[in-house]
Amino acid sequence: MRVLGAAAIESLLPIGHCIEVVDAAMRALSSQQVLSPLRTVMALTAPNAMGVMPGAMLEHGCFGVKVLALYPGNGALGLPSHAGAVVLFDAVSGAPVAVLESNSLTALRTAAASAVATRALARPGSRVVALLGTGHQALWHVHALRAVLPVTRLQLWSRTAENVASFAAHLGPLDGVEVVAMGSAQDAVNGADVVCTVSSSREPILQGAWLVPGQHVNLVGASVAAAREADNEVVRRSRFFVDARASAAAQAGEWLGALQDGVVGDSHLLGEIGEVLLGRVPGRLTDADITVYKSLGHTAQDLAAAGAVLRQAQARADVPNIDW
């Protein structure tokens, strides 16, 4: 069985590699090939939680497990919120093959779905991005955005000044792209094309007033249904798609909240991104229709790109067995 660290996942499966992984494993979701029973989170002492992700892709060759200790309170330590690991089973003798360390694993494959939505959705040759937050998940989803759109500038907003400066020293020097900190969450909004929503708020910090024709948004820091990033209006004005219907159903804050006050009707879910990557459901209809990729995460993307990173460790003779 291979055990295998964040180093060893980042090096064998680069962001553009991973875009793809993702984009077949969305497909394969939205054409029933996937089991995915809803996550599950126990409670621990408050506000610690773990999850439980399983699923299945038995036509790929494997099922599996994510497990995650919830940590909230971990980004004051310097310690990451989210950290556990993915269990890799083969699917023809049950055997274990494979764990791998999931908070790396996590930010691949969730930055690869937000490119791979907004390569579907956005408006072609979008080039301002604007992040809301600016922890380890926007790193990674600078790295996606631009390897699906021509980006020349960055517009970043966090809470603090703090944040925005360390995250872009961090991020250090883009060629051809400007990398400008702004001193509100509505002004990093103005002028950008794509907008992502990548925080650890459980309350709205993007607001569907200061949207403009033509915008993209990915909503992805909040997962579960007391948490959203957006308000209603986001979701009101928006061509509105998820990652999966099951799983926005009982966990989309943005959504659910829009729906419970009455705001939208059942109807304007449009779809799964599987579904517009297919063409069963047509996406951006107009260069002024606002879109909304609502990301929670799922097990297909988990499990496909854990599969890819074995295939290629498996491939390789310098990859140690153990590398933690």
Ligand code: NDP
The other form holds:
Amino acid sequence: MRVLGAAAIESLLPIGHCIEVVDAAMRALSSQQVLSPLRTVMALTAPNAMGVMPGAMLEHGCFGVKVLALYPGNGALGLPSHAGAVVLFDAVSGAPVAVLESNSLTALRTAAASAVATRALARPGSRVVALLGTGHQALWHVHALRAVLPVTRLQLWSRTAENVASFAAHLGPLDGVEVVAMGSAQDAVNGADVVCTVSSSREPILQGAWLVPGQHVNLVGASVAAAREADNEVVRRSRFFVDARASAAAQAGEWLGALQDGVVGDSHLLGEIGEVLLGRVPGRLTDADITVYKSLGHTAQDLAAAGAVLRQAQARADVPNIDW
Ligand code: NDP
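Alternative state: the form predicted together with the ligand, after the form predicted alone:
Then the entire complex follows, led off by the chain already shown.
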């Protein structure tokens, strides 16, 4: 049994490797190689919750579960908003083989998933990236998007100017990248090739009226049906893709809101990103399309990333069994 914490995970799974691992996981998901009942989100004292995400990738030799605390107010206390563990099992013996710290693994795989979608859907050569929200997910999005795009400018916005400033300071100088704090979400979106919403907001912070032809949008932050970071117009104007159809039908607030309001019909959801990667569904058709990837996060990403970390740990003599 390996017990691996954040530092071990981040050193064993460089973001470039994680992107390829998640790319393969999304193809496996859309090839029906992943067993994954819908995740459970159990309410605790509001607004806190516990999430349970089970799954199996038997053809990849593993199954497991992510169990995590969702405490959206923790940022104000200097604590992470997500905390928990992924427990990975060997599918042949049924033995538990690893426990991995889930906060770092989640941030890595979530950013990697956005990078995979951006690589597939954004206009080639996209250089300007807007981040709405500057928390933990946003940080890894910077590194992941730089791995797939020639980023030259980051346009940052969140509600609190000090948070944006400390995020930019934490990023430090990025070779060839201008990092700019913007006064409003609309200012951040203006001139961006790729827009990522990575906030804890439950109400729209991105309006479709602000978008221009050619942009690609990753909607990452809203994870339950009652929350949406983008308004109906973002959905209506876009070629709209998701990570997993089943979870989108239950938990993608932006999609469900647009459907319920009669703004779009079922056929507006064009497919899973894995279907685009497999060539079964066309992604971007023209440079003028607005493309959207709705990310809810999937157990396939957790299991695949956890398996990749474990393999690296097993291959290296200098990683102790317990490194938390
Ligand atoms: P953090 O707490 O680290 O950061 C949250 C960010 O959201 C901060 O920049 C905060 O900045 C901003 N924010 C909070 N409330 C609002 C609001 N009402 N309007 C606008 N901005 C707001 O959280 P994480 O980065 O870890 O997570 C962000 C979101 O991503 C969460 O909702 C989480 O559930 C989701 N998530 C999604 C995953 C996926 O796979 N799709 C995986 C993991 C997380 P400020 O207060 O300055 O505005």
